[in-house]
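Single chain ahead, by itself, as C-alpha cells, in the form predicted on its own.
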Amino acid sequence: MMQQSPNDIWMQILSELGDIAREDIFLKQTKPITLTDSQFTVSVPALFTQEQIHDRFLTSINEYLEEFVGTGCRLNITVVQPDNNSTPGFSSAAAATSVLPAKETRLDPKCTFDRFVVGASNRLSHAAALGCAKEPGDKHNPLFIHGGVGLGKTHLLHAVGNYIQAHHSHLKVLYVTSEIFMNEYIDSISARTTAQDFRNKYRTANVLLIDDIQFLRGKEGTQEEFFHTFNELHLNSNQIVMTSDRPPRNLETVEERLTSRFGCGMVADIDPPQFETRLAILRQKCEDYGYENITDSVLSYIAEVVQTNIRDLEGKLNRLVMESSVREEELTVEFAARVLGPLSTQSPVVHHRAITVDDIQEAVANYFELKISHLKSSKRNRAYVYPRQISMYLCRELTSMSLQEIAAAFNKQDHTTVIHACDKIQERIPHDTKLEQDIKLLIADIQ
C-alpha cells in the first residue's frame, strides 16, 4: 500500500467519502504532500479551512487511512499560505473569485436541458426551470427546486445558467453552492476590505443560481447576508433559482423571513424517477460514455434493481461495465444479477407511517441486545459498529432525515460517517444473507 502516492491515497479517500464530500469547498482546497506508515500530510491555504476539515472529516479520513495504509496512520493538516499578494486572511480561492466576470460562472457545459431526461417525476421542475431560463426575472422568480440526493436538481440549475448564457449573453450569470457563499462571506469578514467586493459580486448578478440552500440552516450571519442579497436581486427583477433537499417550510433554523421569500415564487419538487425514466436515463448514459452492445434487457434489469436516484443508476452501470471488462465476461442479465444481487434485495423500502430515529435506535438496540447509548458511542469494536451502521442505513431508508441530522442523532459531528455506513451496508446486502435477514426483521419490527 505504501507504494501508492499521496495523491492516489487522497483520491481513494475522496471516492469513499462520496459525492457530497467530493464537492466540498474546503476539501477542494486540500493538497496531498507526504505519506508515511504513521502520517498522511496535506496542506490547506487557511486556518479556517484546516478547522473545517478537522471538525467535519477527520474521523472518517482517519478510518480510511487505517484501511488503505495501515493501523495507526493519521491525518496531519498543515496550513501553507499561498504564494501571492492577496490580502492577509483572505484565502487564495476567494481572492481568485472575489469579482467574477460574467462568463466565469462555474457552470458545467454538459448539463443542458437537451441532456435532461424528462419523466413524470420531474416534469414540473423541468418546465419551471425552462420557463425562467427563457424569461429570466419574469417567470417563476424565485424558483425553488427540492428533492432527494442525485435526482437532477443540480443538473437543472446548470441547465438554466447554460441556456441563459446561450440566449441572453448580456446577462451576468452566477452559480454557487451555499457553502461557497458562506465561505466567501466569512473571508470577506476576516479581510474586512473585501466586504464591498463580495456584495458587488452577488448583488450585481442578473441570475443567481444557488445550490443546496439547506446548508444555510443555523448560520445566522450568512442568512442575514443572503437575506439582503435576495432582496436586492428580487427588487430589481433579477432571477434567483435555488435547490434544496427539502421544501422551504421544512428548513428548520432558517429564519421565517427567508423561507417565506423562498416560497413566494414557484416551488417545484423532484421525485425518484419511474421505471421508464430510469431506463431512458441509462440509455442516455450508454450513449454519453460510448458503451456499446449493452442490451435493453440488461438496462431494464438495472432500472428494476436501482429505484433510488440517477447517481446510483450511473454508478451501477459503470460498475457492471468495469466488472465485465476485468472478468472478461459478457455483460448479460445473469452477470448483472451476480454483481448487483437479485431484485428482491434491491427494491426500495416501503413504509406506511412516520418512522423516527428513536423507533430505529430502540429496535436495533433491542435486536442486538445493546443499549441505545452503545449505538451513539464512539467505540469501534464490531459489537457496536455493525448495529450502528445498520441503524444509520435504516434512518437513511426509512426517514426523511438529512445526513447531518442522522449524524447528530448518533453524536457524530461528521455526516460523512453516515455516508460511509450506508455505503458499506448497501454494498454488503447482496452478498451477506445474515445482514439481509437482519435488515428485513428489523424493518418488520419497526413498521
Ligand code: ADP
Second form
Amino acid sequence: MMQQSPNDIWMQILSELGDIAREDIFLKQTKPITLTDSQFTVSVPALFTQEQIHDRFLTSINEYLEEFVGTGCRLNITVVQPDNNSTPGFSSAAAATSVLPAKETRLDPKCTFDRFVVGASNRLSHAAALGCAKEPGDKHNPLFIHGGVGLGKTHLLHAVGNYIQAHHSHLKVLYVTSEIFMNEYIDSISARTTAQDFRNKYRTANVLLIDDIQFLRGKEGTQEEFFHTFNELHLNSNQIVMTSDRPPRNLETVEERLTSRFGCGMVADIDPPQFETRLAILRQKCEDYGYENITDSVLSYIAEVVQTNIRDLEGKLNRLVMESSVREEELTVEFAARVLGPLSTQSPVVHHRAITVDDIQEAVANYFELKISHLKSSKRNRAYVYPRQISMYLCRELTSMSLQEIAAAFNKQDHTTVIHACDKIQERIPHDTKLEQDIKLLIADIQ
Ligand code: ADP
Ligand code: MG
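Form predicted on its own done; form predicted in complex with this ligand now:
Then the entire complex follows, led off by the chain already shown.
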C-alpha cells in the first residue's frame, strides 16, 4: 500500500466518498502533499476550507485512511495560503501560538483566549478555564464545562491547552475527543502490545483535555479505562478539563462513580450568547478571517437573525462573504437579507434541555404519520427516505451526536449515509419552501 502516491490515495478516497465529494467546492480545493504511516497531509488555501472539510468529512476520511494506509493514519489539513496573502492577521497569529506541531497535541492554534469573546453567557466558564490555564492542577480540578452545541466548549478547551503550552512549556498537554480516546483504547486492547503505550500516553499527561465526554455514555469498557486514567491523573494533581453537552448529573448510563468525580472540582456552564456578545463575536471573526469592510449594520443584521449558536453565526458570516464574492455583489444589509432570508430556520433559540435522537425520531414520525421503526428501517421508498433524511439532518443540527452515533441510531452501518442525508437536506432548503416549513415546524415541536 505504501508504494501508492499521496495523489493516488487521495483520488481513491474522494471516489469512495462519492457524489458528495465530487461536487464539494471545498474538497475541490485540496492538494495531497505527504503521506506517512501515521499522517496524510493535504493542503487547502483557506482556514474556512480547512474547517469545512474538518467538520464534514474528517471522520469518513480517517476511516478510509485506516483502510487504505493502515491503522492510526490520520488526516492533517494544513492551510497554505496563496502568495497574495489575503488574511495576514490570521497567519501571523497562528504562527506565533503554535509552539508544538499541532499533530503532537492535536491543539488548534487558532482557538486561544485572545480570540474568545467573553460575555454574560460564558463568563464563568471562561474564568474557570483561564484559572486552570494559569495554575494547572491547582484550582478547579477537574473542570467540567457544559453547554449546547456550538457555544464555545471546544474553543475553551484548546485555549487552555494553547495557553499552557505557551506559558508552562514543560507540561505535557493532551487534547483528545472522547471518541478518539475510545478508538485508541479499542486499538490498544485489540493489539495487546500497545496497551502499555496507551496507558503511558494518557496516564503521564500533566494536562488532559477531553472533549464531548457525553460520548462515553453506554461505553462501559471505555468508562472503566477512563476511570483509572482519571484517578491516576487526579491523584497526582494533574489537570483534567472535560466538556459535555449536559451537566454531570444528566449523563445517564455513565457510571455514578465517574459522574460524582466529574463534579468534584468545578462545574461551569455556557449559555447561548446575547445580542451584544453575538455582535462582538462577529467582529472578532472578521478580524480572525481578515474580512475587511463589512459594515456594522451588516454584522448587526447577522447577529439579529442568527440566535442559535456561535458556529452558526460564523457559518452565516462566511457564507455571506463567499456569496458576495462569487456573485460580485456588495455585502449590504439588503444582500444579507436576500441570502439569509429564505433560510430562516436559524431562529430556534437553543434550549437548555439537551435534545436527544429519541425526541427527533418521535417528532418526525408524528409529523409524517409514520412509525419510528420506519425511520430506523432500511426501506427505500420515498415515504420513508425523506423523513429519515430530515431526521438525520435534525440530529446533526440539534444534537452533538457524532456521525457514527447518528448512523447507529438509524441502524446504518455506514455514516456516509448520514453525510449524504444532511447534505441533501441542506442543499434543498433554500429552494424548497415546503421543506423549509417542515423543518421549522419540526424544530419548534422538538424544542
Ligand atoms: P462547542 O464545542 O461548544 O460545540 P466550539 O468551541 O466548537 O463549540 O465553537 C463553535 C465555533 O464558535 C468555533 O469556531 C469557535 O471558535 C467559535 N466560538 C465559540 N465561542 C466563542 C467566543 N466566545 N468567542 C469567539 N469565538 C467563539
Ligand atoms: Mg465541541
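Residue numbers count along the first chain shown, from 1. So that the term is clear: the rigid core is the largest set of C-alpha atoms that superpose within 1.5 Å between two forms. These numbers come from a predicted model, not from an experiment.
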{"item": "Core-superposed comparison between the two forms, Arg74 Cα displacement 2 Å or beyond", "value": "yes"}
{"item": "Post core alignment: Ala363 C-alpha displaced by 2 Å or more between the two forms", "value": "yes"}
